[in-house]
Structures are given as structure tokens and as C-alpha cells.
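Quick heads-up: it's one chain on its own, the form predicted on its own, in C-alpha cells.
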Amino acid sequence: MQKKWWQKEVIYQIYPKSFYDSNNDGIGDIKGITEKLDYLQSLGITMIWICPIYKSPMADNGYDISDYYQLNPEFGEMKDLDELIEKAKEKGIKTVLDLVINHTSDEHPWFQDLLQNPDSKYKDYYILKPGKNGQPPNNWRSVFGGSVWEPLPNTDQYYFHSFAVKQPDLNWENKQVRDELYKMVIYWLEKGLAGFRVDAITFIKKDQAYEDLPPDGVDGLGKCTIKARNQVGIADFLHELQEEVFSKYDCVTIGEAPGVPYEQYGDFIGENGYFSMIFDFRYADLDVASGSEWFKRVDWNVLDLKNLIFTSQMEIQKAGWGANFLENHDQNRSISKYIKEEENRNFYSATMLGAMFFFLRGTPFIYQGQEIGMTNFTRKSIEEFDDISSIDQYYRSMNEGFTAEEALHFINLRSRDNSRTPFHWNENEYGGFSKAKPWLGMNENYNSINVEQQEKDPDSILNFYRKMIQTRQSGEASECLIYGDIEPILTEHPVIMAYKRKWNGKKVVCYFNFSAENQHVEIDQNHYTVLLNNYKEEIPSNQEMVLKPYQALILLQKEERHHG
């Protein structure tokens, strides 16, 4: 394997509106961002991306951009971004924004233009359709809910969008578009990025006849994702993006690409791949149907997450490198989530977690606040919610039959807005991240769950993030934490996920027990040296190693001295 340098990162994901308000207009921007780079720093983190900051009407939190190149003013100015890259640089962080060029916003002048004008050189930038005797072209229902057209006002045509009715899809089969956002997206590596996270990339080839698919709602409609996500002839509008711009660069792109094929990804993230490296979603949504039904709840066991990760895992290291994550902006707390009893979300279940994703092979990405253990909130009314999906889901589940109740309940699990609370820095009121009011409500537990705290405590799951990055970037295996091999483990178990990474003769042996009850493995502990422990008491040496309640350990294989 040739090594990269993205390979060695370690990278933090910031919502920028929710991270810290420097100006207290209940807000987080760039400055706040730049204020907390110290503490970034001192994690050990080498590189952050940061969630759209782009000027957007924020119908979906700036993923509707009006103008690639301003900045959305609740945010600060360009001079602040740039202090921002530079400061980021001198302690050693690089810099990685969201790249969005599936759709832009409604406000765009581009999307102004042609409403404005009948003879807009624009109309071809997007998808514009006909309707079908004053219905919409075709029964596809977009990410969001609802149809995936959108009359334009005082004409027969629709526009497609395949999130919300604010984000227009650009026209990829356009080669003006193209080249328009490929000069943008020079004019951003040119300022000094060290890359991009691609948004929604999967999305900008359509199935190009538009046919109805088969309804499977209430609403007579079929999810737009069958035939506007990952079709055939996406692979020269994706190897056209990396010869014209990624390969000009020594950047770093990471792919939103849902809807892959396992298959597929030798050429998502192969040696002449499109990208560096894409997330696999399949097991972050192992507890709902599809990550657009949430109302489709599945019962899952620690057996089917470890399946999903392992599979990914093989499926990665067969065609190139992953980016591992356990949250994001898009997903809930993966405490909540993942450990399923609340009396076990705990210091000891929140640093196994942390651990055993941290640890697997490909770049490990930590979304704010994961690091000191937030948590899901509960909302109590549907009034409470900002996130424009979770709005939809809570109307669609009820259509679907579900009372208000079971709906509410529904999106407190899934909602987006979970993970998009603002941070926690102290127990001071709206959690050290404002002095007014926040633009979203708080999870009420800051007073119990902040950096602060943790910052004076030597055991806490903050510090202990802290030693976990140490042991990957600078530890004794380091090298084999981060280029070796995986190897899966004790498959069958049905509560200890277990793994092996090796690296020029190197092993070291992780083991991670999902469950509240101590569990006994078969190992020689005197062929091993402790690496990694979330417990502070010693490891007894004998042949059977007891795992206690949520303990992640993770062992050095000392070398093999031959005799002659």
C-alpha cells in the first residue's frame, strides 16, 4: 500500500453555527471557531472540516447556497475565514470545507435569473420538466418528503430538487455548469484548503427517461434515490471532477457517496479513484429501514452492528481507505444510539465506542462534542425542532398511520437536531457557547456533560479521547494503528467486537465488550503489553482474560525473540 497523507489524520468535524458564539448573537461563527483552536489543538486533532459557511438563506443549515463565493454573514467575513486557515496552520490543523454542487439554493442568482427571465441562459443550468396534465412530470418523492418537482411559477415546467423545494438540483449533464463549479472549486483549494467533504456527490447523475416508479407510500409517490442516486453514467461526471480539478491538487477529498455498491468502490476509492476516501453509511442506519424512513424502526443487536462494520471494513480495505465516523451532523448521539439501555451510558460505554471506531483502518473522524460524551435530547413537542427533515418525518409518519405520539418519539431518536445542539463548554447558562439565547435549544444535561468538567478530570471521557488519539498518532503502533491491515475477531460472539490490526510484523489485538456483564476471552497475557485501557485496574496475567462491562482494550503482541 502506498501511503497518503490524509491516511495519518485525525479529523474533527465543527457545526459551525453550534460550536462557539464569539459575538453572542446566539450563533457560532468562524471567530468562535478560531477562539477554540487551542483546545482543538490540545485534543490532538490534525485537521477539521467545517460544515457550509457559504452565504445561504439556511433552509437547510447552509447546505442551500446563494453564493459560492461569500460567506454567509452570521458568520463572519472572508478576512475571518482566512485568520481562520492560517491560525489553524500554525498549530498544525489543516483545513477542510463542505463542497455542495448537487444543488445550490432557490436563491442563487443563477435560479433568479430564470425566474426572471423567459430567455434565461440559465433554464439549462437545472432540471426543468413539462408537467403531465397539470401534475408533476413523474411520482418521485424527494429526500425531504413530497414530490421531487416544484411548479415554476407562470410556466408549464417543473424544476427537480431531491432535497428541499429551497434546493434546486444543478443540471451535471451541462458541461457550462460543470465548468463553472469546477472553477469554483479551484478559486477555495487556491486559498489554501487542504480539501473538501463532498456533499451528497452520488446525486448528480439522474436516470435520464424519468419514469414512475412503483408508489411504496401513502403518498402515491416512490423515493427519488432508485433512479437519481448513483446511476449509470456517474462515473465520467465523477472521473471528469477528479482529472480537472482533485488531481491538480494534493488535496484531500472525502465522499458523501450513498447508494454505492460494495463493488463499486474500487472505483469511488481506488488507485485512480475519484476520491480519497467516502463513508459508509450501512451501519449508521442498522436501526432504521433507510435513513429517509425513520417511522421503519428495526431491532438490531451488537452481532449486526459488528456484520455491518466488518463487511465495510473487508469491502475498504479490498478497494482503497474509508473515513470512519460514528456521528455526524446528520445523525444522532452515537451513545443514545448505539448503547441501547440508558443506565449504560456511561464513562465506560462512551470511550468503548470511542475506541473500537477509532481504531479500525482509515481516517477516524470526530464530530463535536462526541469527545466528552453528548447525548440525544428529548423535545417535547414538534414546535421544538429546526431541522427541516425531521419536521417531514413527523408529518409523514403520521400519514403513514403512526399517532402524534409515536411521531414525536420517532424523530427524538432520529433527528438531525440531536447531534446539532449547541456545545458544551461549561455549566454556565446556554452551556459557555452564548451569551443569548441559542439559535436552537439546548440539551438541558450541559450542566452534567461539558468540557470544562472534563478538562479537571484526569479520567474522563474527554481525556480519555485524548490518550486514544496520543496511542494512534505517536504511541508504539502508531504505524500499525494507522496503515495495517484489519482482521476480524471472534465473529460469532455476540457481545465482544474484536479485531486485529498488523503492520511490518506488528499485531495488536482490540477488543471491545458491548455489554454490561463481565465476558471471558482466551487470551496469553504474557504475549501481550497494554496498549490502551479504559479501566485503571491492572490486567491479572494468566490465560483467561475477563473483560469487564464496556471495557475496550486494546494490546501490543510483544516481538518473538528466536533462540539459536
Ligand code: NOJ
Given for the second form:
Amino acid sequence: MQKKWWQKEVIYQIYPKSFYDSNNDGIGDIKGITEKLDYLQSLGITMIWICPIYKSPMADNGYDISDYYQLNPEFGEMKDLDELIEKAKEKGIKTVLDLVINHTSDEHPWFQDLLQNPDSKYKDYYILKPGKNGQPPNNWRSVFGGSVWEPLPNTDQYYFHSFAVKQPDLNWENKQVRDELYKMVIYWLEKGLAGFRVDAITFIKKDQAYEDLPPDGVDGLGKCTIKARNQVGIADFLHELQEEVFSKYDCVTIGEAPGVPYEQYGDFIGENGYFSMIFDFRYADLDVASGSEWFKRVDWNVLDLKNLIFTSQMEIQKAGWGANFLENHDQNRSISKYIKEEENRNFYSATMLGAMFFFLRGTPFIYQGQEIGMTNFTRKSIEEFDDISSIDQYYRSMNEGFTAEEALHFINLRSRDNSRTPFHWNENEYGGFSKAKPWLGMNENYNSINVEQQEKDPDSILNFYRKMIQTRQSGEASECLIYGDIEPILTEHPVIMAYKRKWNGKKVVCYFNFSAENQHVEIDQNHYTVLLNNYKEEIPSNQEMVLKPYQALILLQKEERHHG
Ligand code: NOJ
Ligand code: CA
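Next, report the structure of the form predicted together with 1-deoxynojirimycin; the form predicted on its own has already been given.
Now the full complex is given, and it begins with the chain already shown.
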């Protein structure tokens, strides 16, 4: 694969509502991000991805856009964004925004017009179908629960929504819709953005027969993803988007593309693929039978995690380039998910996990708070949740026969609110996020996990992340860690994850102990120098090496000597 500029980036994901509140109204904002640019620069990251800040009634925290050209006033004004992009650029940080083009808000003027005007020209902008005998057109279940169909008032028609009722899907079959969207994307790219993270993009094509699905729940509905995600014909839309828009700019495009089989990865991320890179969620969803059914818990072990990650890495390596992540705004916190026993959630396991994902082949994404080891926050009642999908999963779990207590347990484990709690800047009230009560309850542990404290401690998770980023970006094995091929090793080992990266004769070997016990590995120390280690002790120079509990070790193989 030819080198691309975006392969070098380290991307930091910002959930603006929870990052930093500059005007003390309890809601994070754009100026808040600008004020924290020094912090971001000190981390060593090179790009920020900001979750949606467009005008929105915030039913899904901004993934429901009512005006693509305006910002939500609670986040700030256009001049604030221009200032942020400019100042970030001065610090060597590029900016990527979220692009939500599968659906709009029901408060978007297009949708409002069709609600009010029987002859609206926007009727064909959305997906409308007549009901069947007073029932919705079919039995598909939306991602956030209930039917994908909602009655259109005063008509016999229903409109389609893959996600929440307030997120009607746009009709991508209509070229006018696509053209409107392309125009908008170009407007934003002209503003100087580095690119986009493209939301829910595999949902834009639906199976046009709209036939019933075999029910898979007590609600009599079937998961819409079977017929509304990555359907035959999507290639034409994605190809057009790439041809008419993305290819005209030297931009990075990061597809949120769930439901793509590995055989199709070449089309998505190959040399002429639709996107620069896509996220693969298979390993992140290893604890549930499907990402959208949290009550179907799956027990897993380290070998399962290794297999999922390595399969993903090898498939992506064959096809193109990947977007690696441990956390995001839809996932629970990684230390709470991947380190099962609470007593083992500490500096070592947090940094081991961090390094394990960070040195995989692909562009790494760090989600706000991950770099200080923020954790899940267990809530005691359903009233404490904001996330619409948590609320749906709660009631659905009970409909499926679980008790209220069990239902609460499931959503506490997976809730998207786990990663959306306000950022911990210091140990002051509200973690220094705001002087006013934040829009979402703080995680109570902000006085023990926060930036200020970790800044002072050279051995903090935060400072480990800095070293880790520096090792990839500018260390002696930088090229190898960025562009090198990946090769899994010790694949059968039950608790050690290990892989090699190789580039132009250079070799880096990475070991991660996923257990709380010492583990022995055969390796000759004399052949390696240590690039990164989350323990301070020197590595003894003998044949057998002991990996300490949750140790992460990144070793550079010494250049081979040729004997004459
Ligand atoms: C994926 C986004 O990451 C998520 O937060 C959102 O709810 C859905 N897409 C719908 O836009
Ligand atoms: Ca604010």
C-alpha cells in the first residue's frame, strides 16, 4: 500500500458536550475545546474528531441534525469553530467533524415541510410507505427499539427511521437528496476541515422489497440491520460519494461502517476504496451477542479477544487501512470492559490495554478520558440515564423476561453514558469540567482519576500515553510502528497477546500480559532494546523473560549482524 498522510495521524475523539464547559452552563462547548488545545498538543495527538456540533434538538446528542449549515447554539457560533480550526492548525492539530447523512432530525426544515404541506417537494426526501391494514408497512425493529416506522400524522403513510423516532432516514434513492448532501459536505471541506468521520454510513441503502423479517424477539419484530444495512446496491451510492466529493479533496474519511463482511473490505478501504479507513466493531462487541442487544451477554476470554483482534488486523492488512480504537462515545470504558476483576483495574492494566491497541497496524483513535483511565459509572436507577439506547435496552430486557435489577445491570455494563460522563480535569467540584451542575451526572471517582493529578505524577497513565504517542510518532522505530506489517505471534497463548511489526528490515516485537500473574516467555534479551515498558524495573538479560502482571513491553530487534 502506498503511504498516505493520514496513516501517521493519532486521532483524539472529543465528545463536545462532555469535554470542557467554557461558559459554565453545564454543557461542554467549542470554546472549551479551544481552551484545552495546549493540553491536546501536550499529549502529542495530531488530529481531533469532534462529535456532531450542528444545530440539533439533541434527541441523540447531535446525531439528529436540524440544520447542516448552523451550529447548535449551546456549542457556540461559527466564529468559535473557525477559531478552533485555526488555532488547532497552528498547533499542528487537524480537525475532523462528524458527518451524519443517513438521517436528519424530524425538526429539519425538509421534514417539517413534508409534515405541514401535503404537496411538499420534500416527500421524496424521506422514506414514506403506506401502512398495511392499519399496521406499519413491515415488522423491522429500529436500532433504538420499536418499529422503524412511525405514522405520519393525518395520512395513511409511515416514515422510516433506522434509529430513533426523531431521526427520519433520508431517501438516498433520490438523486436530489444526494446532491444536497454532497453540496453540504463540500461546504464544510472548503472551510478547511481535514475530513470526516462518517456516521452510520452502511445504513443508506435499504432492501427495496421492504418485506417482513422472521421475528427475533417477543415484540414480534426483526432486527432492521438484516435488510437496512450494507444492502446490495450500496456500492453505487458510496462510489458516487467518493467520486463526486471525497476524491476532489485530499481529505481523510473514516467510515462508521458496521455490517461489512471482510470479503468486501477491499471495496471500502482498498486503494480506490470508498473511505480512507473504517472502524471494525467486532472485537469491541465481544461481550454481547449483538451490539444492539445488551441483554444477550456473552462470556469471553483473552483468547477470544486475541482472535477477534488478529482476524480483524489480518483482514484489514489484506484490504487496506484500519481505524483502531479501544473506546468511543457508543462504548463503555475499556478498562471496565476488558479487565474483568475490579481489583485488577489499575495503572498497569490501563497502560497495557492502551499500548496493545495503540501499536496495532492502523490509525489509532484515543477517546477523551481514556488517556487518564476513566472508568464506567454504575447508576442506581433508570432515571439517571440520558442515552436513548440505554432506556430502550432497559425496557426491552424486561419485556424479554429479565427482572428490573437484571435490566439495570445490563445497561450499566454497556450504557453509552459510561463514556459520556464529563471529563475529569481536576478534583474540584464537577471535576473542573464546569462550575455549574453538568448535563449528565459525573462519575464519582473524579477526585482519584483526573488530569491535574496525573500531570504531577511522572508514572501516571497520562504520562504513559504521552510516551506511547511519542514512541509511535518520533521514536527510533517510528516508521516501523506506523507503516510496518503486523504478524501475530504466540497465537495460542491463553493470556499473552503478542505481535510483531516489520518494516524494511526493522522488527518491533510487542508483548502484553493480560493476567495478574507472572508469565514466562522465551526470548533472548540480548537481541532487543526496550522501546516502551510500563514497569520501571530493568529487563534481566537472560534467555527466559518474565512478563509481570499486565506488563506491556515493546522491543526493537537489534540490527542483525552478518558473519563473514
Ligand atoms: C452512530 C453514532 O456513533 C451513534 O452515537 C448514533 O446514535 C448513531 N450512529 C445514529 O446516528
Ligand atoms: Ca457551555
